[in-house]
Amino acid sequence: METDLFIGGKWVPAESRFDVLDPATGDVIASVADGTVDNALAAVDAAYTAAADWASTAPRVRSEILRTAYGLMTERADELAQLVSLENGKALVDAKGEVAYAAEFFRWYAEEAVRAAGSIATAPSGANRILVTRQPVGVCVLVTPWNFPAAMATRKIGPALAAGCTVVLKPASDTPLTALAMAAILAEAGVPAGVVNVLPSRSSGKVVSAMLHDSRVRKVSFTGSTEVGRILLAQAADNVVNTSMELGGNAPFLVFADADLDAAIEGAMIAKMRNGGEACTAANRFYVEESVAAEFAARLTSRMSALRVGPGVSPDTQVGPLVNEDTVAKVDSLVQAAVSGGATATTGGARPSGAGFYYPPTVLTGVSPSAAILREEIFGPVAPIVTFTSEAEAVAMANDTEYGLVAYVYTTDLARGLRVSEAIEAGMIGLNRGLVSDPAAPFGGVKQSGIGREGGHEGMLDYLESKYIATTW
């Protein structure tokens, strides 16, 4: 297992190192090189040096390299899943799902690499031809979170490489080992030196700021909190750096009285408990029509209380620990505040004693519409339920947030489902589905949930600039 920085195709030591912890025990898993500003600028230099050759590399060659990386990830899926589970804490079944999902971004963008089509048209005046070509934006800084350490890396690296860009990946310091494993796989797949660089660092703000203020960097793609996204947007403005932001979420899950409750419960378990609730797409607020609320709450409580909690790497575990102490403390604080405000925990609701960063699957009923737990991303296995009596009320509550990433709607009335989907202010809607993520679909939000899209054809366009050439032949 490599634990140094990956710069210019080489493993490079750093002046200092930091520990990576196992969330199940709090024990040290590994010591990883702690990148500095100088290391970050060296990574930018390596990416810039490699940029011209990679941009001129035939799309088919870039495609085949990404397809090879997909194959290597697939061959080593079990090994990678163990690593993800070990440093992230997620249940092994979730980690295996993530690795499969992550690999698909390499396969999808292997196919997209040969489809960066331009266009040709005659100007309306007839005076000239309008040629539009697409060129790689240049050196990209990619900043990824801890909750999906494999998938968030491949979702950015895949389209960047397909487009002909070179990258510096700054992974979350809680989960750097998976990113370093990705670097090794890409090098083995044939990615030239300097095209992909990986820089773990505890000094995230300093190293990312230094890179954004280097004139050779032309794009930043960030997945993380809205608070940090605002800071990066401000810094990117100094050099007018191209930005893609996948920020916070506060997903509403709407259940109408005519919904198929069996399907709604299954969807709720996926939307809420995927990755133990540590996902920006996680259902954060459950709005259930009053006439079916009691039955929905009872059935959800039964399912949530039956989940097996334990170390992520254990094959029997369904819910692993949260990633760190700060996260579990925040979740518990939100739950206790909701209970103090009149909510009832029908299962869970209290942090267990003992080692590890665990929190039990929790269902809250009678939650006040003004509760903080409905305003903030929970990022944990907690489902707060609020009732509504009309479609208009449900839509108003769903939209009562600064976020707009994803929403879930359950109804057997297709006209209502489409009407509500259009009325909800979100970039993605799961209509009678608890899962929306797909490498072939554009992933992203509106309002303060972000800028741009990842995945699908749109995902590669975010790494390309359109160049217009006017010619009379």
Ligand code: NAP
The other form holds:
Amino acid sequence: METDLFIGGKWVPAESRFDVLDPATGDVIASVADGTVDNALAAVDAAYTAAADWASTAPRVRSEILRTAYGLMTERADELAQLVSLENGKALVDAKGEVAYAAEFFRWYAEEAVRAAGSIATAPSGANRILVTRQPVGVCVLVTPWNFPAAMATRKIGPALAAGCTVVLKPASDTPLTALAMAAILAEAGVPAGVVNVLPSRSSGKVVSAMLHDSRVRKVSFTGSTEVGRILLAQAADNVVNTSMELGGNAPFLVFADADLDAAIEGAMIAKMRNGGEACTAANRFYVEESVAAEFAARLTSRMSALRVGPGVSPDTQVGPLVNEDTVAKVDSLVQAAVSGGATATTGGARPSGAGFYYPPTVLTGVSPSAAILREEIFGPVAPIVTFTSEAEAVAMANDTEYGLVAYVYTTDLARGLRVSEAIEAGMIGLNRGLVSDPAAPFGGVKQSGIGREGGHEGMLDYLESKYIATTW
Ligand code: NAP
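Return the form predicted together with the named molecule of this protein as a structure block, the form predicted on its own having already been given.
Full complex below, order starting with the chain above.
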């Protein structure tokens, strides 16, 4: 398969190309046009040229286009899931879940497009009126990661288009094919030329920097690692570009002795293993009250060891390969360091030989509280378990991180559940629930997990500027 760049409503070839690999085999599956700085600036040009017309397009029209895109994605869900699974490696069941979730952002923002309400108030002095209207921010640069190639794109494109913004999307180099498929769907749904541009590039640093230093660009919305987020925040400072940052996580999963253990195990499997552990929301550290820790570990071990690992596209597979060799090496080094520090792998714990980027579902018990695996994002199918003896200790351990994206809390005591949810420094809490992502809810983190929210009503506000008009009448 060969692909081009999508700029100004046209498929445009590039000077060079790069390969996309199948994580299940390491074989080349596509040769992708590699966007340059010139291509990136041409995409900004196209987005800027289309901006005024799109901003003044009736909200109802923008809404209907997004609704059509939702319909097309839903109609082609199986085909798109195959593509996601092929380039990312995730199990087809996860890919289908992602495509359904991704499409929902178009439906949700089709509904929100017609509700960008402002406000009117009388000034406290009574002398004038305060009118607040909402206007689109303008040209947006969207940068997405490889772990949810469909959903991270639609979670940005949906609200941006609903708000009346135009965009240049730079997808991750490991998974650009889904973003290009999305461009074709949006064009078919009626998105005018230039409103959505898609630019895969192996020179991410250069092309994104060039766009952020073009004064026509007014916003960058980034999802990816905290490390790259910091670089983009610094670059955005030069032109004071509006920023939204969805960065890394290090989610704690707390199980109190009074928890419903059946529910906690179900929730743990979802929070840990959705997407094979390659999710920013993945439970990264399990803190279990001492009196139930042995039972929790035994039951989690039994569930994890029963998972079927294989190529993502095989219908029987529950856990696919990781996305690339580097990710496997990183996961394995964290596990080996934890074991050297005294942890025991009750299942998994060693990378298999043979082709493909596989790592087995792994449970670690007796993990030292100072182990690197509790501080860094694992991004793989590994569950380290640590015990605690009091609520205060559990909250302190949960908050002992620079991240603050999500936390999971299992207890049947509602007062404790709410108290702990308030005390944990995170943008989102799963209270007796292993899944928080919902297009209708504000997704995002505090501390070094990010700035801004995606999804829900808040998600569109990130693409709108408030304009205050003072008037006397
Ligand atoms: P990443 O390495 O930060 O890359 C993310 C995107 O940034 C990719 O498109 C990448 O392009 C691009 N990029 C890399 N270096 C860049 C630079 N110097 N300037 C501009 N762009 C640059 O992250 P990843 O490994 O793809 O994704 C995993 C990370 O994403 C994890 O930390 C995860 O927690 C986070 N994540 C967060 C959320 C959330 O909502 N909070 C959701 C999903 C994932 P290339 O692919 O070409 O390098």
